[in-house]
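One chain follows as structure tokens, the form predicted on its own.
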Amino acid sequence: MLTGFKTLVRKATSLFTSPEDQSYPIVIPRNNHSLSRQNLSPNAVKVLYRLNKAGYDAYLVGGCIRDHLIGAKTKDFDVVTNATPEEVHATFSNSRLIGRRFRLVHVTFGREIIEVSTFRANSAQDDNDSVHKGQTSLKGKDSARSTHGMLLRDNVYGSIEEDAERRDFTFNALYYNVQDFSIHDYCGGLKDIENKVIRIIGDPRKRYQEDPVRMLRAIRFAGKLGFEIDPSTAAPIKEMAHLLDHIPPARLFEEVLKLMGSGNGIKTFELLREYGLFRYLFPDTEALLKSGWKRDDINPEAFILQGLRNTDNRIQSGKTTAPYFLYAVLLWPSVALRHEEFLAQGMPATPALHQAASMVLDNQVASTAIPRRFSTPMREIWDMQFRLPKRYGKRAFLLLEHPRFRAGFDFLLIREASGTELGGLGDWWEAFQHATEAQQRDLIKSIDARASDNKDGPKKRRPRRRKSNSNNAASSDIKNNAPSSTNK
């Protein structure tokens, strides 16, 4: 945490005695904080004066001020205005209005997108409170629920003061104004970010039922930040992660990624499992780990956690880590009892571990989508772990070529840290990979000479015998049994 930020929050919460007594927003001035325009985005600073200029209101929310004081990196700037996404997008030409469920306006420079949003007031369904209470929407209501009460849509636009309250964590719903560089914290996200608490605004089952997506949220701020959830934000959990079948696997796809590529996913995994939402994200792969299975070749839970400690240490590292290794780790224990279970049926290697692929995959993309460009790596790099053990020859060479050899090589090693015993196969293709081309011959000699001790090298090909036809069945016979002439 930032130097002073306690004294910040102290300063301004010293006013009042108890959180009941409270009364918000709390303004924090530029003088008390240390967020300042250097910290920020130039594009996201240029949104906030232009949609000033053009005279609507305009904050910078959320994330990147709660990862400012808490001394994180950021890269999302968002944007929240009066202005409707229509007038927004009317003020930058560089712009682009998204969303259905929710209306918002990309405005773009270069790789950059700066996201902005409208101040959203209550839903539907709480409309007619809003309304006996004096308060008015601006134009462009649209708001359902599903027979759930999730919310399909949510475009009821209002004031800050509601925005804040649609918020989901206290933490997100503070926001800096660029106009005199003040923060404003409306829901006790200071506090909260001072006792490193996870708190949802409002009551927690009716936040969880229009997005069963903020329980992910909940867990991924608790691994991603080291805070703890409050116990109010965490009681209906395990109870209401069924909702999360309701959710396109699309957007739990999206999801996964983001929970467990944040450099801390062993920890986001373990959290997962024990608010009971990782079924329904990698339902086959929990039912394995709930059954205990496991074989001498690999102990499945080892592996993925071995595997996410290798993802969390090169995003640690500032690496990138490609979104199919991820999910090709979260599933090979399913693959590898389905291989194993084809193979009991008499089905040969290969074709065993494709129908296995194909089953694990078809099962997943019902809770989480897979796109076919992340699912063929994910096939590429299983089938590898069949092929990186058959070196002789030229297939070193060739393998060595392969688009997917890298990866295919990171998952053997992942295998081999776990505990599933290659003989070495790992340190040889190390070896294979810096030597000269006279070394890897030699590399490849030792394994075929040691293949031939073994009598498990590579067998020859017998010659295919020719089948003849019906109409010549005699005269073929005669041919087989005729004395050739090197028998002479």
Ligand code: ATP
The other form holds:
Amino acid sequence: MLTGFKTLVRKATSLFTSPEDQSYPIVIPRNNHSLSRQNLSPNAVKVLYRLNKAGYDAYLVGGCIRDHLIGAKTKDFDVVTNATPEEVHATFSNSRLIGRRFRLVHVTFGREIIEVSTFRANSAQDDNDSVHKGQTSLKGKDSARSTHGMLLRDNVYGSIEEDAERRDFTFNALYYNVQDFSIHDYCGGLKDIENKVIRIIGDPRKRYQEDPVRMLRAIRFAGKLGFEIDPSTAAPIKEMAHLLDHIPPARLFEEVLKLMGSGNGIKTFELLREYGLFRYLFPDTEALLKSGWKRDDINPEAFILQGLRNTDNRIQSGKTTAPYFLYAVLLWPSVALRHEEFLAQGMPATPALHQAASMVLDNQVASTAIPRRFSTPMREIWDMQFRLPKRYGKRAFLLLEHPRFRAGFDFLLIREASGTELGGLGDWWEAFQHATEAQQRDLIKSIDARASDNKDGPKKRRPRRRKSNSNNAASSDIKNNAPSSTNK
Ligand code: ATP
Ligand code: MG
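Same protein, the form predicted together with the ligand this time rather than the form predicted on its own?
Let's see the whole complex now, leading with the same chain.
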């Protein structure tokens, strides 16, 4: 990825001297780097020019500059300016003010949103240190902290230097000035990119205390970019991981989506566990992995790694991924365990599955929120694992029409690939999906023919049960076809 870095940033005077000798910002003029308007979203450029025209300073900052210099694809463009959010809002009719903790403006162009924030002063020190010059401080109203030192609101505006200091990592404090096309490096980010280092700006402990999500961001960039976390940036993470308990579940949910959607999910998952952060995101899953619990038909760690591998491959080959799918993967081992427990209590299999799913989801939302648009398809995917083995009669045709068929089928393939023996079920469904109608009937017949042995066929008519017992039929169906044998 970094091979082209030297050609991307050339001849930067005194760029790589020691930090003590360095005076910031380092300014890289247009001819000495390869970032140009062609690499940028035309809408982001429009926003920059419009703000400049209205008399404000405006820069591109953060991920888009970092990713370009690394040679990675950029997905969003963040603009920063000395105009207040209200002033930005007044400049763009196609904009809206958002956020409370961190007030900013979204300027919308069709489906693209350009996020515009105002230079922040580092209100980190407002408890004891100096009041920064130029900040429009309304302490208590614009900046607030929790008893744990967490920044609850961060709306104290300041200069570009102050803005750079309160950003998270050095490589995220690079600014692109569209007026002269120069890049401004305020904290040594260019050098860290060259050395592939993730380095937090300022005192790591203070910075994690202010915002514990920065620990997750360090891991995210390590996973995504393959950079090393600088030892002093890494050192306090394990010990401070528990601070994630104070982060609202909705924010952690957003973070998990970014963590797992980076295309390097396996590495990220392993780093999260290594640094003791994963348990604050998925406590049940971590407990289960730690306990070493396994069954003949499920090896939790192998299954999760297979699910992540599958998602990584999809992302890397430009295919879409549904984030709820990964959530379903990460929680499936816990569902399987709970299901087994409910069965052991004598609960019929279908209610046991639903109960297990509810229990796991209820526990999970205490850590990371899961909106209903996620939990419903997750339940459907889990449910599908018990339905896919039952293909006789019209069932296979009906299942194929199910909106969650594809996700359920992919999930099944991951189970098989991670070692669960399902008697060639994945291959059968693969063939069925691509067969003509006549071939499909033959495929169903081939199961019917074997049905008497493998219980995957039409049931013999049984005497009618009384209503109170009706669940038991479903129970025996699911037990016979379930992904579970109950031996530990
Ligand atoms: P990407 O968008 O590729 O995930 P990014 O670095 O652009 O990465 P964003 O969440 O879009 O991440 O944030 C934009 C910029 O805002 C960052 O580059 C960083 O400068 C700053 N930033 C984001 N989150 C924090 C934080 N928790 N603390 C300090 N600065 C932050
Ligand atoms: Mg970004």
